[in-house]
Structures are given as C-alpha cells and as structure tokens.
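Next up is one chain by itself, shown in structure tokens, the form predicted on its own.
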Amino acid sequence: MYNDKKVVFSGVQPSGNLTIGNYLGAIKNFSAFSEDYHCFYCVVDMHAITVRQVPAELRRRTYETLALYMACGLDPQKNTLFVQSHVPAHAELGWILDCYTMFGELSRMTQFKDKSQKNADNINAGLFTYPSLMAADILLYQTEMVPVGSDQRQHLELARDIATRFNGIYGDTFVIPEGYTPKDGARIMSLAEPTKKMSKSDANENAVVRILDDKDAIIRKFKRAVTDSDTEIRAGADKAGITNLLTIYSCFTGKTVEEAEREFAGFGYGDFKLAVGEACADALAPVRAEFNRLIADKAYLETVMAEGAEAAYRCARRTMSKVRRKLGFTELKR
C-alpha cells in the first residue's frame, strides 16, 4: 500500500506515434484511477532499445509520449508521470529478477517470438529478457493493479509467477499484481487487416489511426477501411471490419455497439465509415490541441519529468532496500 491507496502502474514505449488503440484501450481509461489509486505512469524508454533507435528520435518521442499522457487527461498533480531510465532501480531490479526467471518461461513468451521474426538481424539478450524488466517495473512500486491489454496478459502472468517465486524463497517481499482490462475498446484492430491488432509500428499508414493525425488524415483512413462485400452494419464474428468500426464508434461516442447498430441501420458503408471518422476526429481534436500546447513548453515537461522521477525514486527505494536486505547484499552507511 502507498499512502493508504492501492497502486496502479502502466508504461508506454516511446517507439512511435501512439494510436487510437493505445488511447481507447489504455490511456483514455487511466485518469479514472487517479482519485482512488496512487498511479505511476511511465515512459518505458529502456524497453524501447531492444530495437535499434535513432537517439535524437528516441529523445523527441520520450517528450512527446509524456506530453500525450497529460494531453489525454493525466494530471501530474494526481499521477506520478516519469521516464523509466530516470529511476535506475528499474534496471537493478530487472537484473535481480533475471536471476529468478527461468529460461523456459522466457522462451515461451509470444512477443519474443514475434519480435524475433521482425528483427531477425538483432535478436539481442534484452529482447529475450525484457519480460523480467517489465516485471521489475510493476513489482518495484508494490503494484496491486496493472491496466493490461490481452496481448500483455502473458507478461503480467510471468510477473506474478516471479513475485510468487521470490516471496516463496525470501518471505513476503512483493505484492502480487492483478490485471485490469476494460470491457470495451481493449483491442482495437487494424483498419487494413481487421483480424490483426492495430499496431503503431505497422508500415501501412492506412491501417493505423494515430492520436495526433489531423482530421483530414483520420477521415481519409476511415474511408479506406476494409469492410466486406455485405451491406449490413452489424457486429459479428463474420464481419471483422464492421465490428471493429462499431467498436471504435462506440468508444468515442459512449454509445453501446447495439445502439450504434440501430443508429446506422439502412446506411451504406461509405456513410457509416465517414461518421466513424468524424466521431474519432472530433473526440481527438482537444487532445491534439493540448498536446501542441504542452510540447511547445519543454521546460515544463522537464519539470514534470524531474518531479515524477523523484516521487518514483522514493517509492522504489523502499522496495529495493527490502530486496537487497533479503538477498544478503551489504549496505553502505552514507
């Protein structure tokens, strides 16, 4: 427990412009936790370097991701917003947990297999062990709840297993975290291949709607969205494209999918896709405006980074003191 509030932790990589999948499935929901939980929201730049980065671009995207957090409604006075590499305890605990994570467990991670195929010329050790670092991110803050998409649930289960194993050897050390997945919008699919999750790294720009896309780009992408040869606007396993568009419309308008189906009964696909695009663009307009205001004030962003890192460090220090003592590491008297 942190100041008598349970802890929520989540992190986003600064590895590309975030999509409406990141927004609807995660960041949009984060602010709802601010009153009842102590929330740590992290820009996980250390995870990003498992894939080669251009240094200047990584720095720029780190600022942008922090600004997007705030533009999407996360108040730094109510949430701890910080950059992962600014709190060295993440790396320290990551190494320690490497030593309590089994090779076979890491070998079974689906994302390692996927990323290895995409980065065949750079299958580095960090790509293999980053689930241990992810576990450290979570366990460092004695996290009770982790907002998590279905594609990350395997990593959360590993974090739970590692924490349970460590606690079994050394006694009560880490809180065992629980996952939280919102019922709606947890999995937004590609506009070009609606059986695949929307990915910020997709090479096909028409497949991805980004939070910072302007209205014309958003409308254009939705107009090109893949649907089917039918004409009925309804959700169903046989209508992946239409189901995805109904889900997106529902998330941005607050209407249920059933209400959206009734609203568009008898409409053609063209008019429906235009309406979804407009709903998306209108909802994101204030986010883009606030982002533009924040990103122009680098000094303010650096103040938020510094204050967030200090708050995160104070909490991480307590966990690491306990971990070091239980492992038998010696402590210097300073």
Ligand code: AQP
Given for the second form:
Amino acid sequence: MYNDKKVVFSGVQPSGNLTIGNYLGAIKNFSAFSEDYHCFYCVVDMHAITVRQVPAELRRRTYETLALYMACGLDPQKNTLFVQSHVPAHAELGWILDCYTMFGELSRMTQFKDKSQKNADNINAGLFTYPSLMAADILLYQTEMVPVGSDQRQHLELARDIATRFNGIYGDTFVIPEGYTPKDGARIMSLAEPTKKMSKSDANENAVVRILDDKDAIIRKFKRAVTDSDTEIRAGADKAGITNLLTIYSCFTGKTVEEAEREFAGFGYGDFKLAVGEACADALAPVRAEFNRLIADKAYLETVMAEGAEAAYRCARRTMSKVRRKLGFTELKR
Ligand code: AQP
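Can you return the structure of this protein in the form predicted in complex with ligand AQP rather than the form predicted on its own?
Next comes the full complex, and the chain you just saw is listed first.
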C-alpha cells in the first residue's frame, strides 16, 4: 500500500521508438489503474543499456517515452511518472536481489537466450541479471499489480519467486506482485515474421509499426504485412499473419476477433490490410498529436521527471530501510 492505495508498477525501455506491441500490450492499459491504485510508471533506462545504446539517442528516447506515457493518457498528477536512473535505489536493490537469484533461474529466461543470440558480441552480465533488476523495480514499491505483455510473464514469475525466497529467509518484506496481461494484444507479432514478437529494436522497419509513425507509413507497412497463400480471413494456429492482423484490428476498434472475421468475410487480403492500417492510424492520430505538443516543452517534461523521481524515492526509501535492516547492514548515524 502507498498513500492508502494498492500499488501498480510497470516500465518501458527507451531502447527504440515504441511499437504498437508496447502500446497494446502495456501502455494503453496503464491508465485504467490510475483511479483505484497508486501507479508508478517508469522509463527503464538502466535496462536499456543491457544492449548497446547511442547515448544521444538514449537521452532523446527517454524524454520521448515520458512524453508518450502522457500522450497515451497518463496524467502526471494522478500517476508517478519517472526515470529509473533518477532513483538509485533501483540499482541498490537490484544488486541485493542478485544475491538471492539463482544462476540456474537466470539461465532459463527466454529473453536472455533471445537477446544473447541477437547481440552475440555483447552478452554482458547485465543482460543476464536483467530479471533481478526488474524484480527490484517492482518490489521496491511494494507493488500488487504489474501490467505487462506476455513476453514479460516469465520475468514476473521470477520476481515473485525472488520475493518469496527473501520473505522466507527474513520474514515479510515484499508484497508478492500479480501480473496483469490484457486478454487481447498481450503478444503482437512482427508484420514481417508473424511467428515472432514485434520488437522495437527490430532492424527491419517493415516488421514494426511504431506509435509515432504517420498514417502513410502505417498503411504502407500493413499493406506489406506477410500473410499466407490462402484467401480466408479467419484466426487460427495455421494463419499467424492474418490472426495477428485481426488481433490488431480488434484492439484498435474494440470489436472482438469474431466480429472482425464476420465483418471481413469475403474481402480480399489487400482490402483487409488497408482497413487494419486505417483503424490503427486513426486510433493513434490523437496520441501523435498530443505527443508533438508535449515533446516541444522540454522544461515541462523535466519538471514531471523531477517530481516523479522525488515521489518514487519517498516510497522506495521505506522499502530500502526495511531491507537494509533485515540484511544486517549497519546504519550510519548522522
Ligand atoms: N509485441 C508485443 N506485444 C505485446 N506487448 C509487448 N511488449 C513488448 N513487445 C510486445 C510489452 O511492452 C512493455 C515494454 O516492453 P520493454 O520495453 O520493457 O521491453 P520488451 O518487452 O523487450 O519490448 P521490445 O519492444 O521487444 O523491446 P526491445 O526490442 O528493446 O527488446 C512490456 O510490458 C512488454 O511486455
């Protein structure tokens, strides 16, 4: 609990320009919690450096991600919006939790295996211990609920295991968090390889639709989306491309996949793809307009960052003092 409310925490890495996967799987759902929970939404820049980043781009995308949070409806008066590296307790608890996370557990993480393959020349220790830092992000705020896409479920399970292990040794210290994964949109797939997750760091621009892409780019990418040699517009395990497009259409229009199947019965793939592209572009147009307004006001973004970091620190330091005491760290009398 924080300020008499249960806590929600989630984060997004500024590791690329955000995609409709990040939007539909995570950010779009964040504002639903703002009234009933105390929400901490973080730009997790420390996670981003597990893969090499160009410093100027990382800095720019950190501002942009914060602006996107707000453009997607997160009011900084109702949500604590902040940047991970501005609250050093994340790194501190991350190290502590490294010591309560097993090598075997980290070795089983599919994201580590995937990213090691993609970054074979930079398989660094941070990439390996990423889940302990993510556990620290969550546990620091005594989080009850973590809205994430399904790719992060495995990390969340590990965070629960780490918290349970720590509590088992030292007595109740951390709330055990629950995951919240949307019914639809939890795993948006690449438009170029629809059996692979859409990822913001994908080098193939045709594979990803970015939240800030303009209408022409969005429609062009959907027109090029890989489908199949069949002609039927229906969801199914044998139709990854079409299923993905139906899911995207359903998420942006609020219609069910079954309704979308009925709506497009008899359509050719070309017309269907155009309709999906238009639905996506229309839904994102207000987000893009609001983003453009916010990103022009750097001073305001810096105020939001500073106030968010201060509010996050106030909550994090309570957990840290409890953790330090339980571990047997000595206290400095000032
Ligand atoms: N394709 C996706 N479908 C649904 N949800 C997704 N998320 C990511 N991709 C999809 C969710 O977005 C949130 C933020 O993700 P992240 O920035 O922490 O990192 P990620 O999961 O590794 O996302 P990316 O886009 O694949 O980033 P890169 O390319 O840098 O690794 C999370 O809640 C995630 O589940």
